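A single chain comes next, written as structure tokens; it is the form predicted on its own.
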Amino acid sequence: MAVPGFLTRERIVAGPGFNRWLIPPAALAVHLCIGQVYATSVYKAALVKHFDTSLTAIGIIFSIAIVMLGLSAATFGTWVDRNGPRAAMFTAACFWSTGFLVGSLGIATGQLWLLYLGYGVIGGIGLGIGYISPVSTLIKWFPDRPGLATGMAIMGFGGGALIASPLSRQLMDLYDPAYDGTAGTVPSGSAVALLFLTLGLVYLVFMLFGAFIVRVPADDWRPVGFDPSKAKQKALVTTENVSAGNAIKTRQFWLLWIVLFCNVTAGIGILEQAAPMIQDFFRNGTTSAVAATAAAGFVGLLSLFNMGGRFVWSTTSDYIGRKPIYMVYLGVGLVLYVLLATIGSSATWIFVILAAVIISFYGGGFATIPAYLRDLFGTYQVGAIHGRLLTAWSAAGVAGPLIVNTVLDTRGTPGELVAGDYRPALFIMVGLLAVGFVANLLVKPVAEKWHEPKAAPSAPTQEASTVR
């Protein structure tokens, strides 16, 4: 599929002296915006009420949106590595922002089936084609600090909750005066289509601005100082390159595939039940109020985590490694749902802490999978085998919903539970982080023969000091 000229990769190439930190805020201004996927419970209920329908049929939106991330990533992950982050990012503000307009008519005329096909399908389209446009290019800028740099971007995407919830709350407060974002006020239907116009247009405008300050490498490029062949000394780095359509006849690409798909059902496991979780593991009597406002904060609490773990996390893995980060992820990770299972309802500080190391490991399995794709595969189409690894996600955005919720209808009634109902699903966890562990074990280098043969030889540039 051609792409005008003004977005194309060789419109976007950087000039001598090109600052290479102004990469990561271009990847925010799409993170940030895209993020906006996990405040969907702002106005869950004020979807309700005005469909007159369940919160299931509801909550299915946010998982068309996931599916179709996972599946558009892999669909279009060769596309966005061969034009490079400006179509990529143009295409996806496109996609993100007509999933709200048409959702936001969907809504004001009553047709549900509109919000599925907007911000589910057509937005959806948009999160997978965004979520994975600038990886490959941070890659390509900072192949020093591949985890730093997808770290930087993708803690945007766990973080933008923490703005699209307030903001959301404030406009329909504006657009509806009898709701007040209070608990027991649900704001109108008109509100929310107003909304969703609202952020449509909004996001529309901050995904374009990334997308018109990104640019690429030039092919010889290098950062001052960077010699890749100390970085092949590191265990399971490479400096060779395997395609988008080796990678996935590999098996090191099926055993992250499982790797990411344990971690992340085990996060969604928490994620999908926060907020009744805390008031279930707590119920001594408090009142509804009282137990909204602890549950709202402890969600709040999670979000910051779940983005702090995206950048601290993998970091760190520029320094111990993406093999031992994982391990960390996934054995620590173990511990601390058992943990959760066994001792989780003794305290609530115990209970808070557990739950939010395990949601910082969440994030951090996101933001460092990138990298760790870069070690084993190169750099070639990365972006396009980072495509097709989020069907993993797809996969989890239904497995860990599912695990739970059906685990929880056999033990009783929403609203009566207690701590004891949730150890079976937690227990569930923790064999599927077992399974994660021991398929993290079994990654070994990518055998030569999958290796893209290579190119003539050409002197690199090294850049001024002026680039950082």
The other form holds:
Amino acid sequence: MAVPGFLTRERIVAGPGFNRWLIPPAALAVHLCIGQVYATSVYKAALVKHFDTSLTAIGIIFSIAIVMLGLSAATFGTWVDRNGPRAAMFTAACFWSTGFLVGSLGIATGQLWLLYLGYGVIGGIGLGIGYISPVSTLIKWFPDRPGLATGMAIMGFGGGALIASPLSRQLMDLYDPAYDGTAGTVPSGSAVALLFLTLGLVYLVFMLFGAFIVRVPADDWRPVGFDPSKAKQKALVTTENVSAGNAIKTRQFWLLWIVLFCNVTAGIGILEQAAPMIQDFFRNGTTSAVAATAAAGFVGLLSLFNMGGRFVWSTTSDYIGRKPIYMVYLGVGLVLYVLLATIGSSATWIFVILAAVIISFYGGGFATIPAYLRDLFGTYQVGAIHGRLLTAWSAAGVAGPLIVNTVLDTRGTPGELVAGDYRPALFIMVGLLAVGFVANLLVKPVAEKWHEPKAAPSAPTQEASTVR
Amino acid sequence: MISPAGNHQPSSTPAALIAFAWTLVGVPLVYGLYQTVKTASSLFTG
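Which structure goes with the form predicted in complex with the partner chain, now that we have seen the form predicted on its own?
Below is the entire complex, every chain and molecule, led by the chain shown above.
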């Protein structure tokens, strides 16, 4: 599929002197927008009331979007790598924005299917393309610090929800004077429709800005002082390249798929249930020692650790290596989950600390995986390989809540559950993390037979002035 | 920069553009962080 000339990769190759620190904000401009998908709970109750339907019927919108994220990232990954980040960001902006506009129309006209089609399907395609669009570009600009680079972008995805939640509340307050954001009040459908319209337009401008400023490095460019042969000395880091088509035929790809699936499923187990979970852990009869407002604060705290973990742990992986950091995510995470299940209800501060660190590992797992892929498969089609791997996220998005909800359904009714009722679900997560830990242990360098043939060598261009 | 013919020409990135780009993404991020910290503080006060 050809793209217009101004979007092509050839048009955005940076010349000598370009400062690579312009690329992270370009990536953040996209990820901060698409991260809104984790802020859908803000208007969930309003949509239930507006469409006079169930919470499940509204919750499906989010599920469709996440499934479409995985599918579109897997399907369009090669296209993204071939056409470059500007074409990908532009396309993502169009889909993501159109999703909101069609969704807005659906809300305004009372057509729920339009919301499924708009935000779920069309927006979900934008999510998938947008998520992977800057990742391979950042890895190419920061071959010396790929964990830091992808951590910055994927931190933006976590940050997007932090922005969208309060912003949506304030906008709905503006569009519906009867709604003041306090518990028990629900904004009108027209306020949500106007919110969708506003977000669609704002996100379009923001993402297009990212598409406008993004650049790709020349093939022979490398940062000053960076010596790939030194990076090669690290275990598992290759200077070879593997195509996306071949990558999925390797054992390493599927081991990482299992690693990501297990890490995400375990994290979602807590995230999905965060507010009721902390209240249930400290329930005494029908009342909980943790008030609803404090539970909301706990959700906010987890969001901060989710976002911070993406940056901190991914950056740390540049120093200690990708395989060791996943040992930490999965191994230490496993221990923390056991502690949560056994002594988590002994004190609120213990519960909060354990959950916060677990969620930071969840975020770290997302942010470090592109750098892990780059280590194993090279930079050639790392975006496409990353896209295919994100199907693990989609699967985990279904499996995580399913495990927790199924266990809790068999244990009692919401509002009456206690810490012990969560134990079976938590121990299932412990088992999953153990599986992920073993999968990570088994990761070895990719066999030579999968490497792409080497191109004729060219002299690298070292930059002295601007690259830090 | 790249010329229409596709030749890479030496260029420098204006510092103002870098500052503007970081500000554009930084301001909403700080807003979101502030609002979330405010909400999270109720865990310790509420």
